[in-house]
Structure formats: C-alpha cells, structure tokens
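The chain that follows stands alone, in the form predicted on its own, written as structure tokens.
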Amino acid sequence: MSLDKSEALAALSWLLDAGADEALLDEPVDRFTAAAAKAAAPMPQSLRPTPEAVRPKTEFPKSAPSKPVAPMGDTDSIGRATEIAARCNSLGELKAALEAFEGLALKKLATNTVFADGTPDCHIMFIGEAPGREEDLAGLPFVGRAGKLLDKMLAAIGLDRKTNAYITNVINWRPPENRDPSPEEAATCLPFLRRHIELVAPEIIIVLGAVAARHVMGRTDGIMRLRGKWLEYHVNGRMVPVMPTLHPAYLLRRAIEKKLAWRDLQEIDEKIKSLGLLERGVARG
C-alpha cells in the first residue's frame, strides 16, 4: 500500500515521537560478561515457578518481521483529546481533563477513572495495559493478583510504588471482561499518555507485556521477541531507555516464564544503577 505525501510525514513524525530515529549504539557492549555475572545472581524466591508450573516449553513459530503501527481511531476523538492533553502543564491537571474527557465510549462502561499510582519524582516508570476489575473498583493500577506479583518484582530489585516506582497503563478505562484494548481506543488515549510520559519525564520506562509496547512503541513484535532487548523513547528532547517485559497478568498463567522476567529485571536494576536514580534521592536537579 502506498501512501501520499502527508501520510508519510505523519507516520515520520509518530516514528520519531516514539524514539525510532536511529539504529546503532556510538560503542560497542561486551554481551559475554555481562551474561556472565547475571547468571551467577540468584532468582529471587517469589519470582521461581513452583514445580507443578515447570513444563516443556512450547515452540511458537517465527514470526515476520514488525512494522510500527499508525494510530487508528475517530479522528475527533483524537483530535480532541491531543489538544486537551496539550494544555495539560501538570500531573493533576492532566488526571482532572481524563476524568473530563467523554471522547470514548469506553469510559461509559467503566466505574473509574485509573490515572497512576506511585512516585513521579523518581522517574522511574511502569507502563502497563488497561485495568482490570479490581483495579477499576479501586481506581489505582496494578492492585489486583497481577499487581501483587508486580510489587514483589518491584521488590527484588529494591523499587516500591510507595518510595521510588510509578505506575500507569494505556488505557485509563478497563475494556469489558478484560479482553484487550481496541486499535481505535489506544489510539484515543494514546495522547494524554504521551502527555503523562512528557510530564513525568522518565530516566528509565519498562513496558509490561505486548499490548503496552505495541502502542507505545509502536512495534508489533511478539513479547518474546521484545523482552529483554533495550529500545528508545524520544520525551523531552532525549532519548530515554525502554524495557518491554513479560506482563504479571501472563507470569500468573505461564510461571515457567518468571526465569525470563528475572533476567529483565536484572537488566533494569543495572540500568538504573548505571544511571544512579537511587543515589539520587525522589527527586531530580
């Protein structure tokens, strides 16, 4: 399919609102060493499968390579809520013209408004999928079984949501039984969170589970693909560092794959070292 003129340069300008405007690191990374100190550290216990969860790994056949995808939705909608997020100059702000917004048939249905839970100042920050039923009771991301499991992978590398960890999703309405959140209504919300990424302005975002890293990223690769692999986020003039991750939602159904999840998070725990967040203190210069 070919595009005009100014389809191209909207799906240029996405890309690079996204972070994808380079390819290769300036210096090289020795792999082999920094393989082999993190298979010596130890799994944390709530993080290893229990033996009845250990089974022959399934073999998924080899996908195509991705393309990033282009928003879709009603362009009003968008429209609207891309102008309504830009005049948000504040967290507060930006959670009041959420709770305001009528753009989306979905938040008829939901009970809540789920905005963030967490630290901002720490600028470390979790992006996950859309709430689920507890989390559309209580109004707060992550606060159900998965979010249980999520503060305990928090945990093993010394982050809590109280103290130095931020949390959001996607969508901020839970779609019905939980099933995904539509192209057309990621594509709606897609605006306050590129706003919410802007004002919080991370040193460091893990993405949690495929459905976040496809509209935030923009890449349709499977998670297994993604997982483990640093990408870029382009906030504020900078290119910020990305880590898509398995979701906790899929490590309570599939614990066999916490071993895979333990190893990214090993690699965000030396990302934020490197980067000294901890050290830092919540707040930033």
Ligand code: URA
Contents of the next structure:
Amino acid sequence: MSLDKSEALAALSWLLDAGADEALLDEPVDRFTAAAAKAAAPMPQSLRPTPEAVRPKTEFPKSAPSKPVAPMGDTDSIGRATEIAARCNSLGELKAALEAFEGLALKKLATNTVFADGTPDCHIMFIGEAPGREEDLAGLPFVGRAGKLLDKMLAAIGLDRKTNAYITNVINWRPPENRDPSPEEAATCLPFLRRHIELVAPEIIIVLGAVAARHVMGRTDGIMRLRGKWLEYHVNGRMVPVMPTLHPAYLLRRAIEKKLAWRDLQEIDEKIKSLGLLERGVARG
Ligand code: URA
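One more: the block was the form predicted on its own; return the form predicted together with the named molecule.
First the chain shown before, then all remaining chains and molecules of the complex.
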C-alpha cells in the first residue's frame, strides 16, 4: 500500500499516539499476519495440553450485543498460561512455550521474547520487572544501562552471570514506553515465572524493585519498606529466602540510594556464604 505524504504523516502520528517510540526497521512488518501464521503452526506434542486440561469454551448467547473481543490477559489467557507452563519440564521447554504463547497483546508489539540470562545451576535467581528497549532488541534481560549497573552490583559480591547468577523478569515482553505492566499482563506471565522458579529451584531469590516484589511476593508495601528484610517463597515444599532490593534503574535516577542497595547486597552476600552457595556452585546435588 503506498501512502501520500499527508497519509504517511497521519499514520505516523497515529503510531506515536498508540505508543510507538522508535523505528526498528526501514520497512514496516505486519506482525499481526506473522503472529497469525505462527499461531496456526502446530504446537510441539510435548507442550499440548492433555484433553482433560482443555477447558470448555465459553459460549456467548447469540442475542448478546456485540462487544469488543475480550482483551488479552483475561482469565482464559491466564488459564492457558497455567496449563502450558505446568507441562514444561525443562527450561528449554519453558522458553519455547513462551515463544509460542499468543495470549498476551504485549508480545505482538515486542521484537523478542526475553526469557533469562546467566547460569541456572547456580541457584541464585534475580527477578526484575520487564524488558526495556535494549532487552527487547537483544532478547536478553538487563543488557541496557540498568543491566550494566546490575552487573556491577553482582560483581561487588563476587557474582556474575557467566558463573553464578541467573536473571529473569516477571514480564517476558517489553511494555510500550517502558510503562509498568498492568495487573492482567503480570497475571498472565506469572504462571510461567512460577514454573521458571520451580525448574531453576533457586536457593535464594533477589527481587529487584517494587513491581517484582508485588507480583512475585504479592506485597504491595513500597520497596523502601520491603527492602533489606528476608521474605519467604514456598515452592515444592521448600522455603526459599527472598530479598527485595532497589531496582538498578531506580538507582540510576537516585544515586543517593545506592548505600541502601549496598546494605542489601551485603545481606545477600552473607546469605550466599552461610548457605555455601559459591562453594557448591553448579555441582549442587
Ligand atoms: N529492567 C528490568 O526490570 N528488566 C530488564 O530486563 C531491564 C530493565
């Protein structure tokens, strides 16, 4: 379709109003068509829900007034996410399932699914909020400015992603303009995150910032109240200590708070030492 100049400007202005904040490619890509083609592709056998797990479809009465299609992130999407995540028995399967998942509108706007980075066997798991622009482009969490600061925070206590830290986010696709994820978006991603935690079986979890603390721990207190104190996450009959701390993006804006983050890092370091996690390393049994 070719547009004249005023049509092209109108389309551009519409895209800006809709939240577009950068051009990724020279040529437009129709992601709705691409997503529909992908959705039509058969799901791998290992990820298909069992017949008993498939819930009956809701029938709308024929006389019901026509309504917009229910937004993605509804209870059906959450149910589907729960069923699919439960059937994943490895991190590879979970990543593939997220990449094949079509239940969240955010994904249609994203360049990549951002799954995780680091060493899953180290059992030290960091959970952030959601990918930003650079993470969306790279398909990896925490690679932008906040990620560089996170790497420095890790290094300050002898951690790095190549040997002894594992990093993921609550949300696997970038929210436009880096807005906070909505409760529905978080609720749809959470079954995947919970399964992710089960599969990694961490010995400690560090949640980065208020949004991660809210969704992982269900705590709505401000991060300033939560940070620095160990909480408990229960998974498969095991209690995992969780430390909420300040998000590196917040520390980039409020450098004065780095002293609080430093205290939290020392707590984390002590816990890692008391559990002997670095000595046990990847050989943990
Ligand atoms: N902020 C996050 O919470 N996660 C990322 O991956 C990057 C920035």
